[in-house]
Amino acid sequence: MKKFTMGAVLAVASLAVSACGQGLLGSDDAEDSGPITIGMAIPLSGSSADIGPYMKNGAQMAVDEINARGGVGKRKLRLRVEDDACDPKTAVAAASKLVAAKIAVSVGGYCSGATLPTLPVFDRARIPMIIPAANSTELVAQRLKHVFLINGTGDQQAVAAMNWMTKSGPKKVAVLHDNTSYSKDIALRTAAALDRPGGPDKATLDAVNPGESDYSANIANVLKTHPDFIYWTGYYQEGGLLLRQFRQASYTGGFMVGDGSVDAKLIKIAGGKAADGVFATMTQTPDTIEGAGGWISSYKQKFGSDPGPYSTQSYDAVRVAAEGIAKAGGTDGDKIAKQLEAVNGFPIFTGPLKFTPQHTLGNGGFVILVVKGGAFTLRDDLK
């Protein structure tokens, strides 16, 4: 696990907000003189409502940090958000609100199915996207210049998901996907990985359609293949239905999720004792960062209550966004765009930030979680 320095975050942040302050901003044109927008686009409502939260505090806390400093510049940040419900139309709607708003970056993204339909929304406008939560392989596979991720992809989420497999024991893998593009491109790599020699072997790769209340057509065909681990990558509102009913079922084998389930509902869903014992992968949340401390407590100062899923990353994006800005000298989308395809080591949460020429993170620092005594806790660094 990498030590966090949040006073090394805060020394170098400080440093290039002060190095704008020396007037590198505010000579583009007129409208370079006021606040500088950052939009995002997260889901308040729907399914995954519970998510958008913690995202919208942790990038308010970064835009209120960057503002007591004195901003950009001369320019105070402040923050837009918008409902995207994790719905594709909704999303484009959201994000046209956005771009009508004169946004400098975008800083959302949760569920990739409603992410995707938003990058040309964005990229015609020259808006740069720095992706906190959304981890589909296609989101970066069009190659858009303006398009960043600073969450691990899918690809690298199936490969820590095999590493945990492999090293842990099972036989035979069921995969289990909801047909979204996020959930789809993880068990697609997993499953390819299964099939290949070396580890487990692929029992199943079989796909549930997301707002049923029953998968007992599923679960059987899922057991007639007979698993001794299955992998869910979808969320976690159907995550604990399927926990709950592959239990009653009798299933008594391993059971993990991916990022997307990794919420307190997905206990509550699957009934509590029902999920001990469920292992996931994720991104580092802030309780298993080590030297995180004093930011979780002054999240929990300033929101009163936790930090949850992506609020680090939410708080990451807008900082990068800040330092695109500050090292472009203005708002302009392609000259922030560059900038950011050159930042080097500018340090966040999962290390120092350096994009790989796809625009996303050279090691997606994917961890196992384990569920015990009512919570994600930390099982395994894959180190």
Given for the second form:
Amino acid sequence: MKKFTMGAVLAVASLAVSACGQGLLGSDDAEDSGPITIGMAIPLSGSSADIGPYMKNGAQMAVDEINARGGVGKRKLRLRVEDDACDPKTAVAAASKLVAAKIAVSVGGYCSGATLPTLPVFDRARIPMIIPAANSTELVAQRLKHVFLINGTGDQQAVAAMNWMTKSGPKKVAVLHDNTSYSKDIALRTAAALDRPGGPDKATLDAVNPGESDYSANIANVLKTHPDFIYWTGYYQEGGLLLRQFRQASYTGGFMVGDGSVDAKLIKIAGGKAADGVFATMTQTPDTIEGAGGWISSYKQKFGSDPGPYSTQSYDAVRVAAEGIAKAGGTDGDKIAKQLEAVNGFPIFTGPLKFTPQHTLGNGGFVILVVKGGAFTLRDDLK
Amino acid sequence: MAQLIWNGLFVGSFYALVALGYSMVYGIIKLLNFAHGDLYMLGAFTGFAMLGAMGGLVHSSSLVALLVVLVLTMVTTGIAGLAVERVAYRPLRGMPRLSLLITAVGASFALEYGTRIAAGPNPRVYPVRLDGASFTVLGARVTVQQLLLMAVSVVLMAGLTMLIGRTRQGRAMRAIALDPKACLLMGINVDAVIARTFFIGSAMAGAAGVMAGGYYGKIDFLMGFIIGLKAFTAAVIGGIGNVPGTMLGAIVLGMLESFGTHWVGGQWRDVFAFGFLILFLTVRPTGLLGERVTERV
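I've shown you the form predicted on its own. Could you give me the structure of the form predicted in complex with the partner chain?
First the chain shown before, then all remaining chains and molecules of the complex.
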């Protein structure tokens, strides 16, 4: 009896959902002349709250530029931002809100761990996702038709890290991650590459629990393997603390962080001097891209501050989305996805865009930054 | 080895400062004050705001400034603790234990998200950082700021032990822990003593918050959660409600984390610590120094 009731409830629920779905599409057609909404779920609070506003500004800039040129097929674009707090539960709620708001394309996603559970939400609603910043390989491993990545993957980041380490010559490398999807992905791939002959050796592969203040136990654990280079693949809050505490424990070797740690706060938390000479694997930021000067000055003029990490990727995501919508001639998700697959040579910051069959960038565009005078500066473009 | 012990001692003394407030409140009114970790967070933010307000003064004499701020913050968080007790706990005293537990969780969230509204969701970096030379003792690296912080902890804990063991105030607290009704009949102002307990416990948590800010440098509005959990664990290991037991429990927990990480790897640190808690509860549920509680009928 109970089973029957459950079945009935499910049946009614699924009917309601499918009805809603049709309702959605129906009204979309009716609203053909209204503005097209682009959705964005990004962290505006929580552990990565610093990044959200950069991404929002970058996206807004693209939206304004496209609208100034008359929009997409005579329809204006509108950006709708929801906070995912870098937290899986909040992110799913934010994605559902965006789906309910009838967005045409999603251009959000910073924390991979929070972005992963939103994939099915958007995919079920047949909304294409152009993910600008999250870059765990797991995002594209499910081969969802509507999911595209315009950031380098964890795989490509690990390769970049490995290239730099082979080039700059450390002998024993310790790899540290924080057990989140993004961070673990890069760490495991880097560790696997270190295990192969040629290049530096692996000292240890270890993880810390994010959200704590005292990592002295972890640090003692890493230092007993005597590394002369450390690669931290997590985010900047723990990165700053680790850096400071490693230096306090009189570790003098090299230190490199992943792109999740590239933020001015990393240097502040580490306390200035401790961060000097720290390397980072990073997709290109506006200030490391040649010829982005005009873009930077118009960004400054608009928002009154320097463009931060992932503002360019977010800007590009909106432009790619607009391109897809224009080519598809409407907001039908399947048609947009098909057009995105066909994109060839569309100019974005990392070069001409053509998606691989896995919906990722052919070239991750990773570069090596170094902290100099309290700021991240370009060290090597790995070309 | 010496390094592991030193790390454990240092982290343990931090846990002890926070755990004492937990333990005192539990000892007296049998309430698990879940908002306690958030008073630690509040202390860190109060100190941050005060240092910010002092501005240029800070850089010329940072250590003095930090100590002044420490005392002021203890008063402020103490008052905040009083407010929490007055608003969230006193009206429910005498109600089933469960409603107190839930109101404690509510108070915790109120403090966390209240701070988020006031100070923003982003992590903040302390304007004053303790920096100092380091030297080697028996093979362990010890820094001057670690010694300083431990000295402050020891002074605070010694003061508390004196207060509870030697003064009229402390006697009243111990009496209420034994039997609040009888105390009321004997003319002790039970409400006032409980309020004072909250003040002292919260002030200690606030002090730990400022010290964490000055030492680690990074503060955020959720920082109280994990340390609250660890302090609770420390209190249970040592014997919740028992002051020397709590300090011992905190040191044991610090050591467990330090050695656990060494033996089984970094990501197992919390698994090890909390796994030990479960093991401990099954073997000796009253904690290391806790007394066997006979149910009064």
